[in-house]
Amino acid sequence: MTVIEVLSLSKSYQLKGSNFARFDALKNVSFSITEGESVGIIGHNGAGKSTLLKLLSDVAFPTSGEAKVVGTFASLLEVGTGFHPDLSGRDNIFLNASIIGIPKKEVGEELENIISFSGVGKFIDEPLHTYSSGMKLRLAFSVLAHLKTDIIALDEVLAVGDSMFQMKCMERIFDFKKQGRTILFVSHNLSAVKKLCERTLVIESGEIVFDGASDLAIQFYLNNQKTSGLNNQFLKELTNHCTTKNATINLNIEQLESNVEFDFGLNISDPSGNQLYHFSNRFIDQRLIPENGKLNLKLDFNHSLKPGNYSVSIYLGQNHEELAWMENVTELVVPPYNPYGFHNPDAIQSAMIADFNISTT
């Protein structure tokens, strides 16, 4: 049974500062999703992914076209969507559930489970504006995870929050799949998309440019990267150097807000989009404070990668908000490495090389 039918859906916005300029966030998008499907949605920032989910969630309304949804629909969009900053966490659970259309009685039955899963119990009666972005996300996901709806839409649920909670999120999302619920999954984590979704839509400049099997969609997406990190207003210079065992990545970042804490993240992925390494100043409790709006960063690390080319993606944030997410902005090239007599490094089927011994007993 078809549970989502999107027909010639378009959304345009009037740009500020001009009486004529308009931005087309979505352009004549059409597709259908059947009951129980898990469908990934990938694309660059600004491609139209979040706009699509907002239209399906009735958070925004289309300029033209229509979207038909059969069954109850719950979505987790930007952090804080469906919450009120002046209400307590407890009150926001009931508010968020009412927006989804869940009866108060059902919420009451699951209330303690929701609070426990979120991990914010100590602050549950504090106003939401005192919560961090991660706390808001945990609470929002916990509401969605415990209230049964037919269709679930998730927008970058793994982008905020600590690694342990991200694991809990993914475990629960796979539970949704086992239950036969329909899932729409927007994520930059291509490995997670590939594992969860059999089918993936690739959106570029407001249009669906690929709709098919997830592995093929991811390969299409990676082969058609057009983002240039050095065209980004914040990243002015990016260089890297890699040996068989060590790597250094240098970044010059400008146009930041001075004396305001800065967040930096960097992913290294294989040619199939599987994330192999993730680095963040948050992992080592290192505070980065720009002076005069600038930061020069140097990332040094040891690696165990086999010879080959690996894509580098970079996250820049400030004030708990994303400044830039640059996918496949450069390549890390690992030179030939032949510790065990392999004549062809490509014959090594793993992504990593480890020193090891084989003995007989």
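What you see is a predicted model, and the numbers here were worked out from it, not measured in a lab. C-alpha atoms forming the largest set that superposes within 1.5 Å between two forms make up the rigid core. Numbering follows the first chain given and starts at 1. What changes on going to the form predicted in complex with its partner chain:
- Comparing the forms between the two forms, the C-alpha position of residue 189 differs by less than 2 angstroms, with the core used for superposition.
- Remark: with the core as the superposition reference, the CA shift of residue 293 between the two forms reaches 2 Å or more.
- Annotation: Cα of residue 92 displaced by at least 2 Å between the two forms, core superposition.
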Second form
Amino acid sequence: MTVIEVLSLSKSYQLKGSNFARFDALKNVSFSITEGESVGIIGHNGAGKSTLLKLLSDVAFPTSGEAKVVGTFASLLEVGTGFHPDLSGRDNIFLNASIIGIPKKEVGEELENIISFSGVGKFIDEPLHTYSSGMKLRLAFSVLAHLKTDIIALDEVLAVGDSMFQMKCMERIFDFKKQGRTILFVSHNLSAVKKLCERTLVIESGEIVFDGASDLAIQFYLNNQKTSGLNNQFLKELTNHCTTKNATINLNIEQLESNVEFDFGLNISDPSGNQLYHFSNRFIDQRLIPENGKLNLKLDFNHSLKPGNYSVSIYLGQNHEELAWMENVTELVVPPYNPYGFHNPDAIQSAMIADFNISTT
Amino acid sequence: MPSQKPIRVIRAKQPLSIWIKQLWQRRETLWFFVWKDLKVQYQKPIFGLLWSVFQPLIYFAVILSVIRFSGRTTSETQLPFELYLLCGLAIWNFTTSVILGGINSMQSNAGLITKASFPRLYLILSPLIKSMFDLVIVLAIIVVTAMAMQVQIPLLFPVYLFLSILLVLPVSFGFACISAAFIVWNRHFRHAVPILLYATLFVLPIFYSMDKIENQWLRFFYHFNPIAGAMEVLRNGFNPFYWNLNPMLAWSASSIFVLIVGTFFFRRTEQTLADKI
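To complete the pair, please output the form predicted in complex with its partner chain; the form predicted alone was given just before.
Full complex below, order starting with the chain above.
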């Protein structure tokens, strides 16, 4: 039975300031999901994944198109929505659940389970501002873990918390799956998507560019690192290809002044904005001279990044003056693998993988 | 039993019938919003009570002293001036706290608006319900003051009280909706709303009587102003046979009008709320 039916759903936002320009966050998206399916949704930041979930959750309204949802639906676009610091943990369970749309009666029946699952113990009647951030997360997730809705939509809920917490969440989500419930799972964590979902949608610039088996979808996503919608007069094309050990980034640059020295810089940072790599032609004393105003650059490097998404920022300059500084212009996606051969890559907390040995002396 | 499962249709425009249905279906969430506000405020009951009556009592003390010390006459009112002033302030305080509460809750819950789905009108309704609790406390103070001043409380007083609340409720709600819509449209309005509200302290017949006003336009303004009307009705409760409530129909009509316009504005804004806030 079809539980979610989406028919050419579109969402565009009015851009402020610029002559009624509109930005299309979703363009004519159509798909359907049958009961009990676990469907992953992957794509770059700003590709439209969260917009899609917001529309399905009634948080925002589409510009055109239609969707039909059959059965009870709960979405978690955030962990701990509506938590109030001055109320006790117990009160916050009811408050949070009510805001997500779970009746008080249902929470009351599960209250003891929710409290014991959260592991906050005797702190449950203390005000929330006395909790550590980890405790808040556990409390919030345990509300989610006892949801009884037919369909559950999760947006990046695993991006927070420590690895123990993430593993516990993941187990719980697998339980949902075993209970035959329908799951929509938006994540940047490709290995989690691969494990949980048999089907995955790839969203690119507001369109579904791939809909099929998760393995193939992830493959497709990794092979299609072409950045669309570049809004820069110089940078015309930007593509990248990344394996577990190497990365290649190609840039087509136009409209440069011919025969004038060109400067190029590229930063790679993790999701929290820490710069991990910085490349520039100046570091290696390489002169770049555009011919006919054009330059095709190829940057090759070995990396030791753990699987995940990293953002790329680019600097272009000529004649010692800045032409463009594009922050987070594209994403570098390191495909899922098991660094060190370790079975649970999520437990590795650093962004970098190193060759290492431990011996007893 | 697939036929029993709820079916939800997502469209660009939500029909009014579904909007109203959701307003009713999710009412438990509204109670939770109200319960949260009350619980946070009354964690220390003394302080909770104090904050409810702080504003009207401070204004009461200030206005009374200014008028007394400046040697103004306060005999133009039918009621003892203290009582007259308290009635006016109770209504004024209610309206301003509904409007300010509404716009504050729209702002402080911006995170909820973009992350959770519930009828957005609850953000206006929950401070309104909380303000009603505060109003009850202020009204209790009025009754106690009346008894202390040996003003007789007629049997018909509750009827007048009820009528007065009935007048002020729709208009306050309507203005709260309109202000919220304006603030979503342009957030700079949030600075203007409190200033305009405090200006109404002088525009409304709180510490003077509208009977004495001769200017035709001002009289017209009062005759279509349900907030002034609610003050007048409440004061008449102490003196039911002194009837000067001829504009009752105009007051009710304009109160309902503001309610409808406000709801309409709010519903228009609601559709794009999560995009804009």
